[in-house]
Every structure is written in structure tokens, then in C-alpha cells.
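Next up: a single chain in C-alpha cells, the form predicted alone.
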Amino acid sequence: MLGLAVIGTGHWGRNHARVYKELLSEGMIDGLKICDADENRARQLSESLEVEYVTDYGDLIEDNGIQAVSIVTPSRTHYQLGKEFMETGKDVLVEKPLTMDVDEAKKLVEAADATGRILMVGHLFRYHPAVRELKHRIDAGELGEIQNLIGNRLLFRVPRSDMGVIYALGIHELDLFCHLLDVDYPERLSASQTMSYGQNTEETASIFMDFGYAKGYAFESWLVAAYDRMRDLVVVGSKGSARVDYLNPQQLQLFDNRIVIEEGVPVRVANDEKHVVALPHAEPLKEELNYFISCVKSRQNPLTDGAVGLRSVVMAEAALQSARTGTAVELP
């Protein structure tokens, strides 16, 4: 039997909680709860799910029928749920990031290899189908050396007062340019800022990754009123190059063209193609949480565990220094 709960029903918590009640119709999990300290916004959700709701998360905690949660409240409470929930048994996803402080990231990871619980951190777009392929084709060499990587993540809509873009949306490029070039971190960072509200946290950024062979530019904004909505990857390697657009997860953008070196001289461009790797329909926080599901099951240690998180605040901090300073960070 596989208990699960879900704490905090804003936004994401109720994708969460949308998400898991599917899973539970389809036999992936034996019970769900939910847990809000808002008991209009549970009750409401609650209602609409036909699921059980709480308001306090002890009851949760002292609940033998609950074996996993979901930790989906605001970042600064991570760190003392996650502890809470992992000392008294129970199996952890966190959403990003793991926390905002490195200190309580190493601890949170410190208890979860302590008391042997699962502890998986919301990085989803490493479950994004694109984004699997992507790496797929990039580890088996189709595109050639990576040299570059680009990411932007632009919409507009009123800014956060509790973080900002760096940790909101930077910590996924973080993130994922070391996922796919399969290193921990890269030798250096270096980040500039914009805070034109005056609420001391960053409206637009840029993060430039430097991994020697390789190197990786992020821009990330809230203040951009030209798009809808973009969110998308660029991959160039000496082979060719890739593009994900992170809001279509069925399909991924190749482009066979390469520039000639002859005696040491970019002369041309060769094999100037484009087509479209068509992928399976999958919802990416689908795929995430039935992951989540398997890892609890077969105790294996997920993709995206407390270490994957803990690198990421990491270079989240390392950005927001970099921003303060003007200078770039060294990286371990």
C-alpha cells in the first residue's frame, strides 16, 4: 500500500495534487491526501479532487497511511518540512529549489542519507521528453562537441517578492547545462542583475557558465511584454545543433549543419537542414511524479536527489554573488 500527500495547494501543489489523483485512478498509488494551512483553498481543492484534505501537516506526519509527500510550499519552509517528514519515515519530493540557503541543502541531504529516505528535488525539466532525447542524442555524439548552450525563459507578469528570476527560473539552466554535459558544475560563473521595483530581488538576469570546452548563457526575465510565453533550449555542437521548446514536449528540433574548417578557417556552411524528431505524448510533471512513484517503490535513488538539488542552490548563490559583485565565481 502507497500513501501519498500533497502539502500546499497554490498553483503547482494543485498540478501536483491533479497529477497524483490521476495516478491513483490509474492504480499507481492506494490513497492521496492534501494538505493546505488555508482551509478555503484545501476544502475548495479537496472538493473538486474528491480527496481528503488537512490543515495541519502533523497530522500528516503521525499518519501511518501516508508513506511519501510532496513538499510544494513556499521555498524558506522546505528545509524544516523536508527535515520533519524524512525523521519520523516518510519519502520526500521537494519542489525546486532544494532550499535558498546552502547550509540547510547539505543538512536536508545529510538527512536523508541519516534516516534512509528517498529525497527527490523538482527538477522537471530533466523529465521533460525533449529534453530526454536531447541528452540522448548529445551523449551519443550526434552533435558533435557541445560549444554552446542557451536558454531563455521570458514572460510578463507582476514579480515575486520572495525570490527572484535567478532562483525562480535561472536554477533550471543550472541545472540542466551540467545535466547534459554530465558534470557537477562548471569551472566558473558569472551573472548580472536588473531590479527595477525596488522589492530587492532580480526581475531580469543573465548567468554566463563557463565549462572550459564548452560554455552556457541563460537570460531569464519577467519583464518582457513582447512574448506570450518563451521558454526554450538551443544545443550547438560541431556536428550540428538542437532546439527544445520547453511549452511543446513532443518534439525536438535538429539541425544538420555544421561550419567547414579547412587549414584551420571557417570557410562554409555545410548540410544547411532542419527537421523534427517527433516524440510521444508525456506530461513532463506526469513523468516526474511517477518517477517519484518507482524511487519510493524500488528505493533507487532518483535522478534529481538531494545532491542534484544541493549543486543547484549552490549555483544559484554563486549567481546572486556574482550579480552583487560584478565578478565571476569559481566553482568547485
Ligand SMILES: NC(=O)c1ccc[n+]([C@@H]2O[C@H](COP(=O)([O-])OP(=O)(O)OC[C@H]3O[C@@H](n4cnc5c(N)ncnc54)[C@H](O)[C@@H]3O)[C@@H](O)[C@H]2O)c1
Second form
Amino acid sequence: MLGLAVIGTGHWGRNHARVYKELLSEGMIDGLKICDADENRARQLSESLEVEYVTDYGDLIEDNGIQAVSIVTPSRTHYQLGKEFMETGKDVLVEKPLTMDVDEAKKLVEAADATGRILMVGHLFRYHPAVRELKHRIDAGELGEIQNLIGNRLLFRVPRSDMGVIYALGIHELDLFCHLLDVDYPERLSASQTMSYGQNTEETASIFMDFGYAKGYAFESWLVAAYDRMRDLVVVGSKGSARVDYLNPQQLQLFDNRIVIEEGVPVRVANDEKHVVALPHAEPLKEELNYFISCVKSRQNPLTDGAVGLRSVVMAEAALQSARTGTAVELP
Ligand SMILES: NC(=O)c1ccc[n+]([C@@H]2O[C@H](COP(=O)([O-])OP(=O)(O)OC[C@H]3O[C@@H](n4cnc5c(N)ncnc54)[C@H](O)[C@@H]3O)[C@@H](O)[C@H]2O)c1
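Let's see the other form, the form predicted in complex with this ligand, since the form predicted alone is already up.
The next block holds the full complex; its first chain is the one shown before.
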């Protein structure tokens, strides 16, 4: 019997609850509860999904019917909640960022080791079907040597007050670029930021990641109205390029174009063709939660485990430091 609970049913946690409810109906789990400190919020979602709710997460810690939890509360609370749940025998999926502090992230990794609990971090885009397809093709050498990775996450919204775009959005690029290149960290990283609303959190940032031959460029903003909502990734290789539109998980775009070099000099563009690889329908969050459940059942260490979450916190802190000081940060 596998009982799941979602702690935090705000903007993102309600999606965890909705997807687990689907997985409950499909027989992948045996029970589901939700928890939010805001009782109105918890009650409304509990009525629409027809699942039991609590307002005190301590009730779930004592609940023997719950073996695993999704922690989808504000990021600064992840450490305390993650630690308590693991130490009382529950497996945890903590939303990204794992924490907003390197020492806290390290302690969560240690707690997972000490307790033998599963600690998975919600780096959603690793479970995105088009990213998986892209990774497969990069590993097979189809794009040649990777030269550039370019990520954009642009929309127009009231900036969050609990974190800026580096932790909220850039963390995806920090993790994904390393994943796609099979490295733990870029060699060095630099970032710049804008804080237009005086809240001490950046609402726009650009992050540059130097991987040696390959370079990564990420642009994150909550102040760009021109594109409605744009979230994409372009990977440029010596043999071709690929583009993922994160809002369209059902396709990967491939471009055959490359620069022809003659006698050491770039002279023209060749093979200017585009192919669209159609992928079977799969919601990235459902892929992620299904995978978490499979790790809980099989006791397999997740692809996005605590160590992956810790590395992305180290990189986010390095980006914030670089944006503050104006100097690049060397990474291990
Ligand atoms: N993976 C993704 O793509 C993605 C997307 C959005 C948000 N997130 C992450 O999800 C987390 C939550 O973000 P959000 O936008 O949903 O925030 P939110 O503020 O909309 O929701 C947080 C909820 O947690 C509840 N809460 C706070 N402390 C609690 C506690 N101790 N016990 C029970 N409930 C508690 C609040 O009442 C609120 O309803 C953040 O860490 C964020 O970075 C991830």
C-alpha cells in the first residue's frame, strides 16, 4: 500500500495534487491526502479533487498510511519540512530549488543518506519528453560537438517576493545545461540582474555558463510582455541544432544547418532544413511524479536526487554572487 501526500497546495502544489489524483485513479498509488496551512485553500482543493485534507503537516508525519510526500511549500521552508519527513521515515520529493542555502541543501543530502529515504528534487524539465529526446540525440552524437546552449524564460507577471528569477527560473537552465553536457558544473559562471521594484529580488537576469568549448546563455525575466509566455531551449552543435519549446512537450525541432569551413575559414551555410520529431503525448509533471513513485517502490536513487539539487543551489548562489559583485565565479 502506497499513500502519498502533497504539502502546500498553492500555485504549483495544486498541480501535484491533480496529477497524483490521476495516478490514484489509475491504480499507481493507494491513497492521497493534501495539506495546506491556509485552510480555505486546502478545503477548496479537497472538495474539487475529493481527497482528504489537513492543515497541520504534523498530522501527516504521524499518519502510517502516508509513505511519501511532495513538498511544494515556499522554498525557504523546504529544509525544515524535508528533514522532518525523512527523519520520521517518509520518502520526499522536494520542489526545486531544494533549498535557498547551500549548507541546508548539504544537510538534506546527509539526512537522506543517514535515513535511507528517497530524496528527489522537482527538476521538472529533465522529465520533459522533448528534453529527453534531445538528450538522447546529443548522447548519440547527432548534433556533433555542442557549441552553445541558449535558454529563454520570459513572461510578464508581478515579481515573486520570496525569490528572484535566478532561483525561480534560472535554476532550470543551471541544472539542464549541465545535464545535457554530462558535467556537474560549468568551469565558471557569471550573471547580471535587474531589480526594478526595490524588493531585493531580481526580476530579470542573464546567466553565462562557461563549459570550456561549449557556452551556455540563459535569459530569465518576469518583465517581458512582448512574447506572452516564452520558454525555450536551443542547442547548437557542429553538425546541427535543436530547439525545445517547453510549452509544446510533443515535439522536438531539429535543424540540419551548419557552417561550412573551407581552409579554416567559415564560408557558407549548408543544409538549411528543419525536421519536427513528433513525440507521444506525456505531461512532464506526470512523468516526474510517476518516476518518483517508481523510485519509492523500487528504492532506486532518482535521476534528480539530493546531490543534483545541491549542485543547482551551489550554482544559483554563484550566479547571485556574480550578479552582486560583477565578477565571474569559478566552480569546482
Ligand atoms: N518545478 C516547477 O516548475 C515549479 C513551478 C512553480 C513553483 N515551483 C516551486 O514550488 C514551490 C511552491 O511554489 P508556489 O508558486 O506553489 O507557491 P505558493 O505560495 O503559491 O504556494 C505555497 C503554499 O504552501 C503553503 N504553505 C506554506 N507553509 C506551509 C506549511 N508549513 N504547511 C503547509 N502548507 C504550507 C501556503 O499556504 C501556500 O498555499 C516553490 O519551491 C517553487 O519554487 C516549482
